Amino acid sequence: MRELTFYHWLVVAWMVVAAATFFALFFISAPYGRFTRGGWGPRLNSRIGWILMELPALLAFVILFALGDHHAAPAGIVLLVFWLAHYVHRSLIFPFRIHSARPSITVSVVAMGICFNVGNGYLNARWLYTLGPALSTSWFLDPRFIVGTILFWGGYALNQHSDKVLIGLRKPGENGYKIPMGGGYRFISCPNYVGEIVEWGGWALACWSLGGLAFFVWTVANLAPRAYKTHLWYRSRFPDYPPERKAIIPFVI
């Protein structure tokens, strides 16, 4: 089987699994963070878990960039910077900003995350740097790249600020939960998740590839149900939770 044929079938399988995951997560919450519970195997320190889970996405993408046929394409280099901005932070900086080091992530979640991140790194980097067309400087003027770039960095900023608010709720050594306030939390319960959805929606536009689209679909499938479940969790746990705050779309849902 030619690699391009394999790639297209993998995208189809990726989308089908994403659709199934979307519906499943409304009934079964992934066991990490506030939803950690027994029955899913041994648990890891949250800091170690995040590093192990996210680092493969960074390594896979960089390796396939270096080995690719189009690694000198200007737009491809810029998109590499986009990917590095997210995953260097997510795998090597964010884990050390977490105050809590309790075992709040299960080995099963980490294993699934590693598999996803390796596959996702392949789908995105292999198309950008080998299977797809080389992206020259003319791509910088394409409306898809311009809009995608604005969305990517806007979502990135929202995600970063929202994570900062969450991290600031706890002092070192604290493990309890509090109501986040300010920023995107004035309108929705999970602006950190919404920021990431917007970010990878922008990526899909800026790349204009099946791999980018598959990543965006997976981001929605994974984070939209979790945002909704988190919203319900806040409302059940805190009687004074702001009643006007929505789950994921301001003033709507």
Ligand SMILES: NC(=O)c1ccc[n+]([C@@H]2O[C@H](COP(=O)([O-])OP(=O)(O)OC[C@H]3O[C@@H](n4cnc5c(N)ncnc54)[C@H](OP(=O)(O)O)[C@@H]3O)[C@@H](O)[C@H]2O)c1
Given for the second form:
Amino acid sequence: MRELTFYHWLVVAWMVVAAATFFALFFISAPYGRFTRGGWGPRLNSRIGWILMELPALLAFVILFALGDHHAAPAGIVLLVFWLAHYVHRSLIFPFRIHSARPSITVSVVAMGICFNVGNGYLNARWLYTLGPALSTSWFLDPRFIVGTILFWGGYALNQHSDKVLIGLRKPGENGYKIPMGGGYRFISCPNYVGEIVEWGGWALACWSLGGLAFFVWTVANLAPRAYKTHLWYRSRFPDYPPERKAIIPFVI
Ligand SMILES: NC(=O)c1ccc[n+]([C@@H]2O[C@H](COP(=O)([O-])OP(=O)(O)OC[C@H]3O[C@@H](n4cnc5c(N)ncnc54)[C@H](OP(=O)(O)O)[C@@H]3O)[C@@H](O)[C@H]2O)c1
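Alright, leaving the form predicted alone aside, put up the form predicted in complex with this ligand.
Every chain and every other molecule in the complex is listed next, the one we just looked at coming first.
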């Protein structure tokens, strides 16, 4: 099979699994963090889990960039910087910022995360640097790149700020949960997830690739149900939870 054919079939498979995951996650929450529970096998410290899970996305992308035919294309290099900004933080900085005193991520979640991140790194980097067109400087003036870039960095900022608020709720050694306040939390329960969704929506536009679209669809499938369930969890756990706060879309849902 030619690689391009394989690539297109992989995108189709990615989308189908994402659609199934979206519906499944309304009934079964991924067993990590506040939704960790028995019956899902051995657990790891979440710091180690995040590093193991996210580092493959960074490595796969950089290796395929280095081996790619278009690695000197200027817009491709800028998109590499976008990816690095997210994944260097997620795999090597975020795990050391969280207060993680208990084993709260299951090995099964980490294993699924590794598989996803290797496949996702391939779908995105292989298109940008080999299978797709080389992105020259003219791509910088394309409205898809401009709007995508604004969304990517806007989502990145919201995600970073919202995670910072959550991480700041605990003192070192603490495990409990508190009500987050300020920033995006004035309007919704999970601005960190919404920031991440906007970020990868921007990425899909800026890359204009099926791999980018598949990543965006997966991010929605993964995080929208979790945001909704997290919202219900906050409401059931905290009687004084702000009643006007929505789950995902301010003033709507
Ligand atoms: N692209 C994707 O598909 C994808 C998938 C998953 C995650 N992510 C991103 O990865 C990041 C982390 O995700 P996550 O699901 O772990 O987020 P999360 O459940 O909001 O937790 C983030 C950190 O804050 C702590 N925390 C959460 N709520 C808290 C509260 N009310 N009080 C005190 N501490 C609290 C958590 O501790 P505990 O671990 O003890 O709960 C964890 O250390 C987010 O930026 C998310 O967008 C992306």
